[in-house]
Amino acid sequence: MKKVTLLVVLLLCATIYAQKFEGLAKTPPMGWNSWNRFRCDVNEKLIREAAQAMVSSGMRDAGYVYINIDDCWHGGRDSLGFVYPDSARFPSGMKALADYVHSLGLKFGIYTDAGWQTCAGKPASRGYEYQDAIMYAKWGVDYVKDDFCFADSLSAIGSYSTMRNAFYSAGRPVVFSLCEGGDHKPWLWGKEVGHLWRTTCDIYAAFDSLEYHNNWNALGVLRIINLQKSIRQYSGPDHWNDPDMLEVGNGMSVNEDRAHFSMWCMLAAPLISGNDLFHMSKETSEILNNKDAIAVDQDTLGISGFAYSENGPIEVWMKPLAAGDWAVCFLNSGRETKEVNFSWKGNIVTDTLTNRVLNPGKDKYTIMDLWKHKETGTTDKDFSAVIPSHDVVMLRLSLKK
């Protein structure tokens, strides 16, 4: 009795000073996931092909490294309860196909859902935390998921603390992706449970409009740049505001695309691509692999960008970068094409965040033009441009020494 006793007593102090696992995401998560694309129609013969396409493409040497599985793997539990992946879809097993997926150099992700089951209807962990902490950790997966569909009123807060304790007793440290739609205000307890959050509904391949379902409500990207700006304080190394998986190449404008990744990167955002990796355009490569903007996004400070101002439909944004650098986006949210004007000599910004200043009066900044990849002069001239429709100019201001 006394020995039952005192593994109980273990157990719970296991579980008390659990913890997710730091530092494995200073820098906001870089990969790709099935669902964005191809939702249910996933097996081992696309992951791997994802697999391969990801390093053929130059986007593992771009950054992107978590290959994510999406919903619909999911075959059942055994006698013991312990999840096993449909045998006809993934005929090798997921130890096999993680082990397939680390042998390019890349790392292996994921899904379940905290309640009773996926969104799509296939098992999920309600109940079943840690025997599928155990599962992913003897496969080999280094990204999980977490989804929040039928989970009737559970506490979000007590349900991925629960995954993330489970995550902690298997041993095997993961990236947790705590994806709720927002609707708790994760921003507000993630941060020591997860490692990013999604911070509203899911997205879809729109620019600026709303997709209406049954009993929820998908959103365009402006829709979702929006709901960021209130809560950028929330965000940082090791723990992300997520506005949800990137959508370029998935049928927007080549415009629409590099405006929907700057912003993306603009917002130290999490850059998960879910577009068709076998089949990218020259126009959807070039933006996914656009190492310029990339870093913006990867800056070591992990501070999310502002906007600083907004005149019509052109918004500037501004983010503060490691080294003195800033970031500035201009973005064209309007239907036509607009001219820019902007003195950098008038105006001194302030980051209330970071109180890091901005003061081209003072300071001399060498300009790069992101997209064109070219330096444009320095911030003693002021700026000009002719912006189309839902496009951006994105510039990298480097102090001058």
Second form
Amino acid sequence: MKKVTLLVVLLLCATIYAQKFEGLAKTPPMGWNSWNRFRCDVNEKLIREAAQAMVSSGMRDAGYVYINIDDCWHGGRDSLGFVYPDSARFPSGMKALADYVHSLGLKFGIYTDAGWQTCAGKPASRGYEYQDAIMYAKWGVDYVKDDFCFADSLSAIGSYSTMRNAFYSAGRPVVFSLCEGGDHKPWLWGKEVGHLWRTTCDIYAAFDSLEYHNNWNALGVLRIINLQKSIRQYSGPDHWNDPDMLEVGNGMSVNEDRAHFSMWCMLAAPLISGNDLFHMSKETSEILNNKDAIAVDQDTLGISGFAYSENGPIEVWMKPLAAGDWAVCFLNSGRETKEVNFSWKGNIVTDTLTNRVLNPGKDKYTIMDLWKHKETGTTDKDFSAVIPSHDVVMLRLSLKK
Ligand code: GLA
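Switching conditions: you have the form predicted on its own, so give me the form predicted together with alpha-D-galactopyranose (GLA).
Let's see the whole complex now, leading with the same chain.
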């Protein structure tokens, strides 16, 4: 009897003091997710192959560790309400799949939804939060993306907090990714609840356009970038703005993929690749594996970049980095090639959010071109480049001691 009382007290404490698992995403999470490329066509063979490709392509060693299954893995709920996977697609079960992913030195992620059904109409977590959290813990899940379809008038903060508490009481640390599409301004409250939150509706593989659906729109890369400009102050270690998963390798041009990836790094965005890892082109692999660009994204300060200037189609983005360094990205958002000139000494850049100042008139910086992977001089000489349409020049300025 005493044991039962103790258990009840412990469970109550776990619920009262429930919180998110701290420290799981000190830098933006990196991995792969099935949705952007494979939609509902998921099965255990695909997930195993993605995990293998993550290793053989060098991506795991570049930092991509999460293998995340998105919507449509679900079979149903048993008579007690516990969720189980579709046995035709996942005949070995989720525990075996998670074990396999873990055996490759990777982590395992899954998808659910806070409402009555997932966006694809599968069983979702409303009313089953604690049971689902227990099941995921049993399977060995490390990352959960929680959508917000069929949520009717549910409170986003309320239902996501319930799920957070459920994870905490299940006891297995999980990265918690809130995916309500920015409608409830999660940047204002998400820090206490999850490790990252989607800031917009869905991305699709286009650079500067919008795709109409019945009651929602998918956004191209530039549209999403524009929506990040006013919310950088809400992002940081363990609580990231998430402008959605990557579309690199899913149909844009190489220039556009490079610009997309560079800008996600400038934004300190989660880098969740969404392409066919098994059949990647050399160019796609080079973009996703660019360790110099990834270092900008994963910088320990965790500061999201900002648009310092916008001159016609040319945007100059700046991101303060650790040890006094800066990342600078010249983005040509227009449809024509442009010549760009920029005087380092003529621009004192002040980041009002962090009070960091880039003043090449006072301090000298060496410049590394992060796509050419070579040093290109110092800030003593003005910058000048010809940038093709929908492309970037991305630089790292390192303080010369
Ligand atoms: C929503 C999400 C997508 C994906 C689908 C799955 O649209 O925003 O990222 O998870 O649901 O149905």
